[in-house]
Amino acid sequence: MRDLLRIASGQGFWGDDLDAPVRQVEGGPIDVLMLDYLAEVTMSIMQKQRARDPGAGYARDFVPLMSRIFPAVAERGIRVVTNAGGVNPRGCAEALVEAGREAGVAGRVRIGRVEGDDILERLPELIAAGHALENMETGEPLTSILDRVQSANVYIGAAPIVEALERGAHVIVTGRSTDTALTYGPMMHAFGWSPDDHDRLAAGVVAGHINECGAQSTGGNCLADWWTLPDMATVGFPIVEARPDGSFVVTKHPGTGGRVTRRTVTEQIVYEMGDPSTYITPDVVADFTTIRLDDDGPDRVKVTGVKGGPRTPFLKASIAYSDGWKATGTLTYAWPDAVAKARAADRVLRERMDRLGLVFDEVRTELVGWDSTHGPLAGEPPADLPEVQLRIGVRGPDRSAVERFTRELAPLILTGPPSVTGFAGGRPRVQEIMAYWPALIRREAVEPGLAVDVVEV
């Protein structure tokens, strides 16, 4: 058993800093590079891409990234663990094999893939077997929107990642793995933790939670003295230095921007937090109220004391479904009376839509530069506000009504209040709305169908 494992975060979401993983690999010693690409809406986007192209459905920018770092990964023995597989882990793994050969690492790298989290095609079978997949917020059964479902994936835990590592995989691609498992899976493998070692697994969950959002734990998006953070143009992404007892240190590579302090780490810990005593993952329930943070030197925070409890009998399903159409457009009004002009334009537009008989589920107006962030709490604007952007959006089930709305904004340029600009982008684009349906499913309906395959480049 090894006594230290360095797990570096390389991506916090699909679209994050493309050079961050390269900096993590080249900036100093690491053992594992984890990259988190997925969010709830991401799965539906990938499913749509795969519907148009059977070879798509995964994070396409991950493959060229690996082409850049494959030689270093092979030479230094770095393991890469990612959920970039999206709804097509097989396609992603096949593209990686080809990229690895082109990068000159044939015979030195093994690619592992994890499949089985995608239950879209199984939904009728599961419902017939008694899995109602009720909405966790409303209690409605999935049958009420089944014909509109676009994607359905279950958050899986670390067991398949551990298996792939045990089988010698250097790069592991999963579908909807829970974000934290990308970090604590390698910890379980390296330290030999058992599935019922609840406190250590809970510590791994905390490490994964700190790692999963990239630079958000090293100063990015940070309220704590954000103006004092150095060199954010080359911000260092976090690295977890983990020990077999579950303790770990959060740090970053020397010479990189940002900062690792108790404040930056704390802000990430409370991110997306519900009940802090019951942070549920597929493998363990972590108690975040037991976390102890201590300074361990410059850009080093030590984490200890984490407690955990047994896993639940359920897994969480992330389901996305079509819920109508939307469009949003903007116009910018200048001083004098910028706010009064924008409000007048909003009133005129709404009256014209009423006259046309356009009916929407919602019409929302915001004055960007005044009340778009704080709404009514912004109070009344100052009379000398130099400019304000009118942003108005509609949503509803009738695409043709939304399409007609997009044609009513431009006429305000010549038929509404003066001093208007900012319409150079043309008519707003009609977009399909993807709504989120969270549900629970018993783990025995999913876990026997999980599959791990490892192939050599």
Given for the second form:
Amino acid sequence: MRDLLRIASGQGFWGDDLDAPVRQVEGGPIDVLMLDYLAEVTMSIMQKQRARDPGAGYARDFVPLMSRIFPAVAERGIRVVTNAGGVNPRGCAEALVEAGREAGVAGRVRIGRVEGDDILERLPELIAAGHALENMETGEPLTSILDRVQSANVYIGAAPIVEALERGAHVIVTGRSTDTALTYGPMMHAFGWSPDDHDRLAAGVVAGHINECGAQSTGGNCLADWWTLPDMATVGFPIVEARPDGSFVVTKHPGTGGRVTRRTVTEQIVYEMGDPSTYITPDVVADFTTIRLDDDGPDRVKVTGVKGGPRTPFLKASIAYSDGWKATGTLTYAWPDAVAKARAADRVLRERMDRLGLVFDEVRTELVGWDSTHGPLAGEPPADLPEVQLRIGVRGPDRSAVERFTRELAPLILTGPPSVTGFAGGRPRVQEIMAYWPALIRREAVEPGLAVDVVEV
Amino acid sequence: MTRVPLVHLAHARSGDKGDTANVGLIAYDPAHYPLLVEAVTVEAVKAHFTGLVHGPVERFELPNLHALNFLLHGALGGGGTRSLMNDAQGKVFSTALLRMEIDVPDEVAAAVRGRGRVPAGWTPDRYGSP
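For comparison with the form predicted on its own, would you give the structure of this protein in the form predicted together with its partner chain?
Shown next: the complete complex, the earlier chain at its head.
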């Protein structure tokens, strides 16, 4: 049994720093590299990509990344655990096998893939079996929007990751695993934690939460004393040094930028937090009010004391459905009386849209540079504001109305209030709205369908 | 007592879940946490966010981290990809809460003056220096 497991975070979302995982591998000793690629919206984007190309539907950046770090995986035995598989873990794993052969690690690396979280094809069968998949916020049954569903995945826990590690996988690709399971799954495997060991699993969940947004726990986006954070150009991503008793230290590689303090870690702990005493995951319910943080030297924070309780009978489904169209455009107005000009332009635009008979569910106007983030708390703008950006958006079920809106902005330059610029980006893009439908489903409807496969490169 | 904006007493981070924004409010000085518990109530926060948060406000206490967590329901214009807001994911809602002012003892007000703001004379070429 090992006494220490170092789990490095290399990616906090699809689009994060491309070189961070390589810096984690090259910057010092690590045992596991976890890469989180998924967010609520990501699955529906991937589902659309897969509809156009059956080979797509996963985080494509992950394959060229692995080409760079396959040698380290083969030579140092680093395990890589990621939900990069998106809606196509199989396609992702196949691409990885090919990339591994090209990288010269054939016969030395095994790829594990986890499938079964994708319930899109199973929805009619599940509904017929009595799983209503009611919206957790509104209580409506899924049947009310079933014909518009674009993706449906269930957040799954660590069991398949543990199984893949037991079967010798070096790289594990999942679909909608929870972000935290990518960190505590390897801890369960390394330390032999049982699924009933609630406190240790809860500690692993806290470690996973600290890891899952990359540099957001090491100084990135940190408000406290942000101007003093050193070398953010080379910010170090977090590394969890986990111990078998459930305690762990959050740190980063020596010589990297950013900082690890109780403040940087606490900001990440409260990020996207609901009821802190009841942080529900597929494997355990963690109590974040029991976390104890202590300084443990420079750029080291020790985490102890975490308590947890038994898992619930349910898993959470993440369902995305088409819910109309939207577009947002901007124009910039200059001093003098920038705000007055922007407001007059907004009025002209709205009157023209009314005359055209365009109907929307919402038309929203914000003044970037004044009230677009704090709303009414910004108060009335000063008369001498040097400039302001008019930001206007529309949303509705009728695509052609939204499309027409995008053609009404540019005309304002020659037909509306003066001193206007900033239209170089061209006409706004019409976007399809993918709304989010959170629902619970009994775990026995999903867990028997989870499948782990391990193949040699 | 002196009125002080929260920006001098606490730092904060926010995130989203659907149409709900969360704001975690963290006391810089653990000794000031009770002041936050006392003054930054559900009612006060709801009043502060009039016109910006359209649903109920919930508050949770994390004394272990000297932090409060707020859930602001109906704050994100429908949330996710439906929202037309610039801050559709509530990323900077945290800073809007830090505008809120509370009464604190005069000696606390004196001690926290300027806290949480970039010091006078600081320039970006000094990024990373205290």
